[in-house]
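Single chain ahead, written as structure tokens, the form predicted alone.
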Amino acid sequence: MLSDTALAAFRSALGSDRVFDDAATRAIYACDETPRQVEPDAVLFPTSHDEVAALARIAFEHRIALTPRGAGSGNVGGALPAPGSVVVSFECMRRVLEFDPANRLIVVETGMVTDDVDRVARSAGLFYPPDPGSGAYCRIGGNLAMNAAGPRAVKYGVTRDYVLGLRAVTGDGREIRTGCRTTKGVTGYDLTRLLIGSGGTLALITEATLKLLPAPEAVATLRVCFASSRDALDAVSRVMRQSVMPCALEFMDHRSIDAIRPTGTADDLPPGTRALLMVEADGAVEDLPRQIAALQQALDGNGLLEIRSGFDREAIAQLWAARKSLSHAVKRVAPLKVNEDVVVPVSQLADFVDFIDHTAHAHRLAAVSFGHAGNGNLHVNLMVHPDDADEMDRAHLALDAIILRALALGGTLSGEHGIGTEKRRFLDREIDPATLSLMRSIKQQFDPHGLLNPGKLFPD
């Protein structure tokens, strides 16, 4: 637990009112996404980039490990504190420091919720790009600390792509600020970039300088269905081979599909589909026909049931209707979904997606797979019950092998989720050992005492 002394200097830094080692709270602030709980010694909650500095210098004197946390809302153990670590929490730290719509540009508070600062372009005809699933409550602390994305990613890339600067605190209490206010700049090494999917363990960002982008004028959507997982990665495939960008395109396989018949979205699905993909275009008013004709050119081949098409805002929602109920319809399937969130190339998706039944079929269990295929990333869930061990060591196997999969395919380990501690000990697969040395040695350059998140993203 924490001394009496350091506790003593964290409310004088921050007020009694901000610094709480009540079992209650930190109870609540014991887990993220994750099924793991680590109770911390204690939450803070700064409201200022001074305050976190000075938190920061506090714990550097007593050698106290900090887990920074926006919402929570991450699935890999980002924000799962250590053993013997406190909790910050930047919650309270959601201003608007700036907003220029002339140089489509915005300075935050990392505390910030992601859709607000959405909200606040485009009440100036702008809009931020970068749209996780969780957009509505995650904060954009926790996007560049796994430099989050969406279904957008697809053609307008994620969050390090609209980041301009960083104020930020190192693990021994010094303030940085890095990159700049102009879209092009070299000066410098890029440190912006560096922390930017970091997972906190370098510095403790308090401010950014955020890009922004102007509002297309108006939006399509093509709800696509297929009598086969192989028959849409195929006409994904042929989508990112021609000339025309969609803004977004997601896939569904069937038990995707199962899992959302409940909730009725998929009663107007027509009979043997057994995948679906979502397909966006965004763009001029006059320009949208161009980009949907030529899109279901691209979608049109073997499998292919049915292309329903919305261009007002009541028949989009119509049409995402079942993606949207997705998440919570998958967790009716069982207690707990393993997640992850691998990522292919893309000519790889339909092998990817066999492999993942197969693997999940030889190992007895149910498996959801949707996720960003014009990006390649997939999110694999193994659904199971955390109370059966068995179940639970099959899903392990099975997790490894679907992980190491995506490696041999030539993918990577996250596409949006980070490494947190849940991903850590497959990091030396894809990393080869001499990158895993530099990495750590700027660990310690950022983290002399290697307090900022530790026991994420490096192996044992």
Second form
Protein chains: 2
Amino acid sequence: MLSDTALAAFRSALGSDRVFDDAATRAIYACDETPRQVEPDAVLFPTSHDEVAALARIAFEHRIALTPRGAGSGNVGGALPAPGSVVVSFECMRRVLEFDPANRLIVVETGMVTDDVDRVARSAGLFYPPDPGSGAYCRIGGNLAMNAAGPRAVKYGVTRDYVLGLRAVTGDGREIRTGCRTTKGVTGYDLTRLLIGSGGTLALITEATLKLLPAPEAVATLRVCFASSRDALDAVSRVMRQSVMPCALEFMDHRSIDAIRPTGTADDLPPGTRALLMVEADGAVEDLPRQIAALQQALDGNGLLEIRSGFDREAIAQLWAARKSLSHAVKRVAPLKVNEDVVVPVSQLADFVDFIDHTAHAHRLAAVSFGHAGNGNLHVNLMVHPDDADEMDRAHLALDAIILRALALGGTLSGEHGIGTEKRRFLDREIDPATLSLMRSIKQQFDPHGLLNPGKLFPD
Amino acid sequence: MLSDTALAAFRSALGSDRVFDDAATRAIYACDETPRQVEPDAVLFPTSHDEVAALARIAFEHRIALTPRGAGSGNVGGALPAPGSVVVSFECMRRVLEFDPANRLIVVETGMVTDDVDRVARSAGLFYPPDPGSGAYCRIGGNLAMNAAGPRAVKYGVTRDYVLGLRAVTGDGREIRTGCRTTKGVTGYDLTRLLIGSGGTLALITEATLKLLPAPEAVATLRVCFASSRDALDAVSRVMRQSVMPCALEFMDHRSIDAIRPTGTADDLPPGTRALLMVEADGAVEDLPRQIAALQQALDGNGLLEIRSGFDREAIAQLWAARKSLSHAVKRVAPLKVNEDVVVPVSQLADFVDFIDHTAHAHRLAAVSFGHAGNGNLHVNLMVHPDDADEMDRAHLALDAIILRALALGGTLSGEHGIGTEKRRFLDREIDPATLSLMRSIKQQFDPHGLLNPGKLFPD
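Could the form predicted in complex with a further copy of the same chain be given as well, to go with the form predicted alone?
Let us now look at the entire complex, which starts with that chain.
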């Protein structure tokens, strides 16, 4: 339990209205999107870099573990409190510190909501490309921790590609600055990208200098129906072999389509549709027809049932209706989804989805698969009843097989959700012992007492 | 001096035809593009990852410092041998280990010539975007060490953005693998980007998995003449505020133009030209006219004297003639150029070039400035006579002032050349003590005895 001395020190550093150890608050901050709960000893709400530095020094002095947290919208337990830890919530750090459209950059506190960054950027004709599905509420800090991405990654890349520099506090309370303010810079080691994707285990990131791009003038969308997943994923391979880069290339398998049927958003799909691609292009109004024509040509092939295109806001929204209804619809298939975020080389996607179907079938499970196919990034959801112990066991066996298959195909454990608590037992299947021990020794330099987000990322 | 035992061990590991300690070889490998020479004790030419691992273990056992080297074409002494060190030349490691066009990747040994990577990629309709000026002879390993870039960086980014994974050997002979084979992946710490830009001080990189893009169908070029540097750089700011991203946005100041006059390549510039921009667009043939029109509109403004455009190979080559003749022509201005590679925010470029001109004038020096203006990356060359001690002193004073000004403007020490021996004394002007000490402690984890490229990157 947190000592009275430590609690008093936190209160004195942050103010008593920023330090909570009541049962209700501790219960609220006991979980993220993973179906597990661990109550923290307290929850801190710093309002500035300096306050984060102060609380980190107190934690270091008292050897208190810290669990950094954005919106708690992660899928792998990254913000799940370690037992006996104190949650550091960045929710109150959401200021824009500087917006410099001429140099296409913005400096924000890391509690800022991702979509808000984009909104500010668009006010000056710019945009912030990373677009995680949780963009409306997730925080930049969480995006940095997990190197978040979304549909646009296929054309624009991931969070890592849009960070120029960071301000952060290490596990022993040292304040550091990484990177620079320019789009080029090779001065010292790239600690910026070392922190990105480190899941809050190396430092508490307080401020980020983000790179922005000119906002595309317009968007056009294709909804493409196929007779099978293999047909759709072969089309993805064809799209990725030609030169027009779509700004979204999303895949839904037949179980995803079944899941949305009750919502009505599948009503206008042609009969026999067993897989769906959402393909989007962006750019100049005058150039979009060319892009769409090239994409249509690449999509044409075996099993193509229908292509519908939309060029205005209303038509585009209607085409996306099926895909947008999916998240919610999946939750109605079963009380719990055991969720995976693996990546395989694009050319292996069709075989991989076959393997998932066979594995789910062999374990008497329903698997709903969809994802960012242009990056080979698949979200596999095994639909289960948490009270059915046998089904849960089968789900975990199936998931293990799926993850190991992704690795065997030359893939990776996580595309955008990160490792957290949920995947750390697989880490040494992908990373060799020498490299893993180097990562551990780097952790040691940032956080000598292992106070930052313990129990995450590394296997026990 | 290298002991006979160590020499024998290297010979036994690599073969005697791969280990040279004769005076002629040691003299050849005593320098890179910086005007200094330090003879190594020997030069090793490993032919595979395994041989690099073997030589690193021998060096570790005998505590021999290693100086990794690609083509020796660096500008900051990155491949300048440390006294008593052994050069590890990657010149004989230039194999393509795997070429996978379907997944847009290539795996190469790090001694491969940069342009050769691009050539292989183009054979399948792809390309490798980083295009350092030395691409015809520099090696991928050197590009990785310095996070190299070139004109295309303004649109496509730098080396860092095209590396999916690495294979490497640490300073104590451990073999590591970093990253993955897919375009998304957040599994463990990003050691890939930690190694990129580390100047050979963390590990010997033996193999790289590089990301490729679809090759643009066509290119179109504008040569744009202005009455002053400020006019040209204001135009650069306007270009970077609109949405058509050029694939080159190169600047030459009036002294650069004076330098090329003897070559005849300035003959067709309109009278009064005191600054030149080279602006290039790439993409689909059918979309280039739109891009060029948008760029021309952005370029139009104060001091614009002439825009010439080229759409075919011959016309484009003619427009580039002035810029291409510059490197060679600069060498005739004075026996030595003291060369800088700094970056400032794009909006500060005009003021910065003014400052350079005033500083050079105040120190009675000629400064030739050109560079990748779209990234704010300027190459400043102070033209000097190395035998004139007073002039050399003035040059170093002026250079110090220029570097510190770049930092004061929110810039960074190096855009693409790296730190090496030449800039390490400035490192602590940009990087604070806490961050720098963290970098040193990371170095320690990779290279506990400081054997990898000693005397580079870090200040004494």
